[in-house]
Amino acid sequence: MQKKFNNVVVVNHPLCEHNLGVIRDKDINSDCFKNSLKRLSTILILEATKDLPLKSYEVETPIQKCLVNKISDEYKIIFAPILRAGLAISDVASEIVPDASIQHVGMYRDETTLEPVWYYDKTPVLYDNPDSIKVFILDPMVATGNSAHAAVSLFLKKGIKIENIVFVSILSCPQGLELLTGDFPDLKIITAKIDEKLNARGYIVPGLGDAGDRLFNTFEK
């Protein structure tokens, strides 16, 4: 039986089963993976943001006016995909909460240590007014955790509160969501499946192997 996590949200919908198997498959292009993924990534940010805030305006519809919910002005929503994968999360991401700010974080894990390797930062030193941000990282996969959980540290040292922090991921495996969920117990984390472990390379198993090599089309045949 399959170990539960708090506050991991597996989300079951067939939309998610079906394309999850369409991008397992290696014997896919990179077009129709990078579309299934989209597909599924839509439905996790969906999910992710179903607790956004609301706020009551008053407009004026071409009947009369009446009071609408939007989301909440009070709040700056960030979505932090860790590159290079998390790139295909955040295009659909900005497609559905236009308005959210895109900050880049560039890890790669060193094929050795499975470390992660820092390259990139595009976020602030500090942030101003921390307790109103609401932050979504993103990444495919959550294998060995050590990327996810460097991600979330380095907002945490920004200031942010860890309850204002979802991770947003493809597939997980339960050595990444131990250490994530050991290190923060109230970190939300939305995933489409937790698959059986970790091979001695530390990619997912049975997993679809490295999502930014197919994506990009940059893996050795």
The other form holds:
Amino acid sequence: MQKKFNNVVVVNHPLCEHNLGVIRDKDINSDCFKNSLKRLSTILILEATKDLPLKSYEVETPIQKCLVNKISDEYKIIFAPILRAGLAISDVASEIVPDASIQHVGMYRDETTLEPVWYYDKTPVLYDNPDSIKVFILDPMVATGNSAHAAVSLFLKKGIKIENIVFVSILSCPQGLELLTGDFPDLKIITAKIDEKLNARGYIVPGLGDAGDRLFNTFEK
Ligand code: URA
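Please move on to the form predicted together with uracil, as the form predicted alone is already shown.
Full complex below, order starting with the chain above.
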């Protein structure tokens, strides 16, 4: 039986299953991979943003006045894609929430140590009002959890509360989730599936291979 992780929401939806099946297949092309990953991202972003606070206001329809709702501006919404595979999720996230700020963070994985190496950080040195920020960190894969851990730590260091950070990931595995839920028990994680394990090279099993390479067609054949 699969271990249950606190604060990890596994989104069960037939369209998640369908699109996961598509992106696991090594024989599909990059375009097909990207489109199915984006469909999955849409479902996960809807789940991740479902608790955003609303504010009501009045409009006049062609028939009469009525109260409607909008996303409250009490919070600034930030999507933080971890480069480069997180870009596929931020593309759809910014379409669904067009007023959000997209703050890229770039890390690559050292293939020997499996530790993240920072190369880009588009977050400001200081946030004006960190208590009024909600951050959605986006990365299709939580494998070792090291990059995810580094990204969450970055936002915590800048004063964002852990309860205002959500991690959105298409595929995850027990090892990465152990690390994240162990160090950040209040971090909310949204994923479409928890796979079986990691292999010796730090790839998720059965997984889908290297998400960045598959998205951007950068395989060495
Ligand atoms: N990153 C990927 O893209 N795939 C994995 O399986 C692990 C990390």
